[in-house]
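Only one chain is shown below, in structure tokens, and it's the form predicted alone.
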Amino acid sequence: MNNYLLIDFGSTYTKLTAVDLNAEAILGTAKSYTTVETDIMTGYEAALVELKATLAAKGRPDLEFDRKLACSSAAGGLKMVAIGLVQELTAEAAKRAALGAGARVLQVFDHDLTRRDIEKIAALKPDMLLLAGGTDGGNQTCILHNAKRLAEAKLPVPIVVAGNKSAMDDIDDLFKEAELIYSMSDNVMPKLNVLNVDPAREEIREIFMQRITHAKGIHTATGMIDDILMPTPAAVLKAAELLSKGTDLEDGIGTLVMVDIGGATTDVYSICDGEPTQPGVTQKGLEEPFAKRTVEGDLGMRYSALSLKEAAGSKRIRAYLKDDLADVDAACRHRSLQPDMIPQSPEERHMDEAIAKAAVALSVERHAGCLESYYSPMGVVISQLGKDLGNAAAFIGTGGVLVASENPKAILQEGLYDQETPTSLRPKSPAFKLDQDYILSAMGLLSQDHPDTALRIMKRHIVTL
């Protein structure tokens, strides 16, 4: 026996994946609506009944699991506030560290925190704060000011400190005296424009496992599973990076962009260096991480359907439907009020696909870099902000609306480069692929112990469209 049960307590659905490591095969998958409002284990048990029925039909009715590992984005996932010195530099570095850890960043604050800022942070009710500011040996004034504000406020949430190392001793003294919950990590920007987000990302993940899952009631699952390892988006990012880069024994598929369309958010991942590919274009701004995640909290198929409609506009969604009379407002309102809605008619499925097209188009445009031009004494200068995704080898889609669609490729194509907006550096001619069995988060979990097996399973199950 060498079987794993991999669990994703998602914001909308709890998804289970059973894996036979010896055969390197997925034995079955199942899902049920996430019941975090009552008891998260109710949804888990319902999905487990479905999974056991699938296994019984395959002649494995009494299958035992050696390991049960989980990730979670239930109850809003990991919600964070990032604080830094300069918006474009250390504040942005703090935001990227939080996003890479699988968090949803509620707001980013820069420069000196005010009393009103502290009130806003308290009102946002984050699960965790990330305090950064200053390069090592650089400005200490701002991060010390902000640490004093936080010490005075005594907010009952963990704080990860990842700023100027010269200020760490003083912050340690401040937070100890205030009896805050905190931990220290390496500076997210030790040198100007140089990122070092991995240590802070790991610290955030550790705190998530130790404290946040308990605060959300997810700890009730720990009697039936071995471990809740990380937020779901962090598991997906691990899977995407593994699929792209491969291992020492197994080749990856190369550079990729991935869109995860969920009920509350649309997440975009890019695994590539993203450096300028066009002649004469120079990189500008903060360096980009090779493995990057962005999350769009206003672009979701259910909980965030109304805000998606506001961002895209009803006219754009009707254009995808090719129906000038469609009541987009009513459709989005219904979805936001009924997050467990499953389309029952062709009209409802077409509306879902139109909303998904808007989610892909907007989320990839926000994730991708862009070109800016300005005049100099030497003539026109063109610079690149963000990542150039033009040469991405693969464009992968995951999420219920894509799996249910009869034409998922048409939805994903809305994220491609468009000559009408040539300054947006979106993918140009990638191979389109689909995570048809919802296995990405599961393979991110499995990669913790068995990366080669996880990679081979992904390469077999993520289909080319």
The other form holds:
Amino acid sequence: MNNYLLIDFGSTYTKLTAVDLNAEAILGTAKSYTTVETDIMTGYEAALVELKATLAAKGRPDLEFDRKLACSSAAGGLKMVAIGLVQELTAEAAKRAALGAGARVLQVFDHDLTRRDIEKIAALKPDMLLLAGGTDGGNQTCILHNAKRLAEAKLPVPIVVAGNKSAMDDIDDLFKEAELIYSMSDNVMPKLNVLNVDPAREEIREIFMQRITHAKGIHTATGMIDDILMPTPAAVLKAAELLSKGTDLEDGIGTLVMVDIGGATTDVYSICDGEPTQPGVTQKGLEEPFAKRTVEGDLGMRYSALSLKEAAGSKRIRAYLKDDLADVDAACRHRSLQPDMIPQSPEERHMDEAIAKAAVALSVERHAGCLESYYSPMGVVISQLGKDLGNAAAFIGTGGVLVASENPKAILQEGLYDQETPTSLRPKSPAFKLDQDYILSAMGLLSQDHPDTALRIMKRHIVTL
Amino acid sequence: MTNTVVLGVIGADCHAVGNKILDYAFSKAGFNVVNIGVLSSQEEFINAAEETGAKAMIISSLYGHGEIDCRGLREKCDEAGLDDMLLYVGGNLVVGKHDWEEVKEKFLAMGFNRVYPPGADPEQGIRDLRDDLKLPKPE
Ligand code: B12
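After the form predicted alone, can we look at the form predicted in complex with the partner chain?
To see the whole picture, the full complex is given below, headed by that same chain.
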């Protein structure tokens, strides 16, 4: 017997995936609606009943699971505040570490925290703080000042400290004295422009497992689940990285870009070094993570439909619809008020597709790097900020609107490189793929124990469009 | 660290060779060199100095537009709280042949601590920096 149950506690749905390891096959999936009001474990049990029925119908009524692993973005996901010194440097590095750990970054603070900033942080009610500042051996005054402010405030929030090594002992003493919940990690930017997010990411995941999931009403003690390993976006990032790089035994599919269009946010992932692909271009700024995740909180199909309309403009959405008179405003308002709306008519489906096109276009443009030109006496000098996604081999889409659409490829194509804005370094000629069975987060979890199997299942289930 | 310096070529200037030599010379002399390379803006110099706690900026300008590129840097340092930052600049600061004393005065008036003529020896800069930082003379 070698069966896994993989669970994704989402903000709206709890999704279950049953995997038979020997056959390397997905035995069945099930999902149930979960609301903030109901106990999250009730939703899980309902989905489990559904899954058992599916399995019974397939002739496996008494299937036992050897391992039950979960990820979670329930109750708003892992909410974090990142703190650094310079906005473009350690504050940005801290933000990237939190995003890579699967967090929702509520706000980023730089330089010295004021009493007002502390009040703001308290009001944001984050699940965790990430405190950075200074390169190793560099500026200590800022991170020490901020640590003092946090020690005085005694917020009941775990803090991961990942700043200037030279300040670590003093901060350790301060926080111990103040009896804060904290852990010390390695600097997110040990040297100027050098990014080191993995240790902080791991520390965040550790605290998430030990403290946060419990507080959000998911309990493992009952024996229903073995482990809640990570926030859902971290599982998706892990799956994407595995699919791209492959394993020792099995090839991956190469560099990739992935868009996850959700109700509240659109997340973009890129797995590539992103170095300049054009000759004569110099890379500038903070080093980019090989596996990068960005989150667009204003771009979503439901909760964030109105802010998406603000960002994209009605005209653009009408152009996607090829309808100059469509009432985009009413459509977005309706969706934001009814987050569980499922399109019934062809018109509603077309509107969803147009909104999704705007989400892809804007989110990929924000994720991708850009070129800046300086004019020198002898011509133009070009530098690159962020990642060049031009050579990405694959462009993967995930999310309900893509699966429901008759032409998901047309939606994803809005994320392509465009002659009219050549400075935006988006993918040029990737193979388009779709996560039609919503297996990415499950495979991220499975990859923890069985990467080869998870990779082969993904290669079969993530179909080329 | 008390001897961290930010090194770079300012503005839209992509002359890279002198920068490599300066990096080598200052590192060998025991300084902790944070090299931000060519095409560096004033903001990048300042951000780098803030995070690394640098005591000095060693700035090159080779292509003749040093004056425009360097103007306002001292004021920005003041804004950023980099109060005692030492600003050194060298290279081919202006286009063509100019009276050197005039050029030097201009840059001193802009708030630079030390200004070097074309082809200046990096060792001169190193000696001056040791003096300005009151570092002990090497044996
Ligand atoms: C190679 C070169 C190029 C190459 C650069 C390749 C590269 N990526 O590095 C290319 C062809 C790209 C180039 C382009 C241009 N160049 Co050019 N280039 C040169 C050249 C021939 C050599 C530069 C060099 O590497 N020198 C060797 C290094 C070791 O010396 P250095 O850079 O001067 O640095 C030393 C010292 O100055 C000193 N130093 C420098 N900074 C500092 C700072 C401090 C604090 C201290 C103490 C010391 C110090 O220490 C350094 C190490 O020893 C010079 C002419 C020359 N012979 O110097 C022209 C020259 C610098 N270029 C010049 C010009 C005008 C240009 C262009 C604008 C157009 C053109 N004519 O080609 C473009 C500008 C492009 C841009 N946006 O930057 C002019 C500048 C004129 C001026 N300032 O009055 C020069 C002087 C040629 C000339 N006589 O006209 N160039």
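In this text, all values refer to a predicted model and were calculated from it rather than measured experimentally. We call the rigid core whatever largest set of C-alpha positions still superposes within 1.5 Å between the two forms. Numbering follows the first chain given and starts at 1.
- Relative to the superposed rigid core, Glu45 undergoes a CA displacement of at least 2 Å between the two forms.
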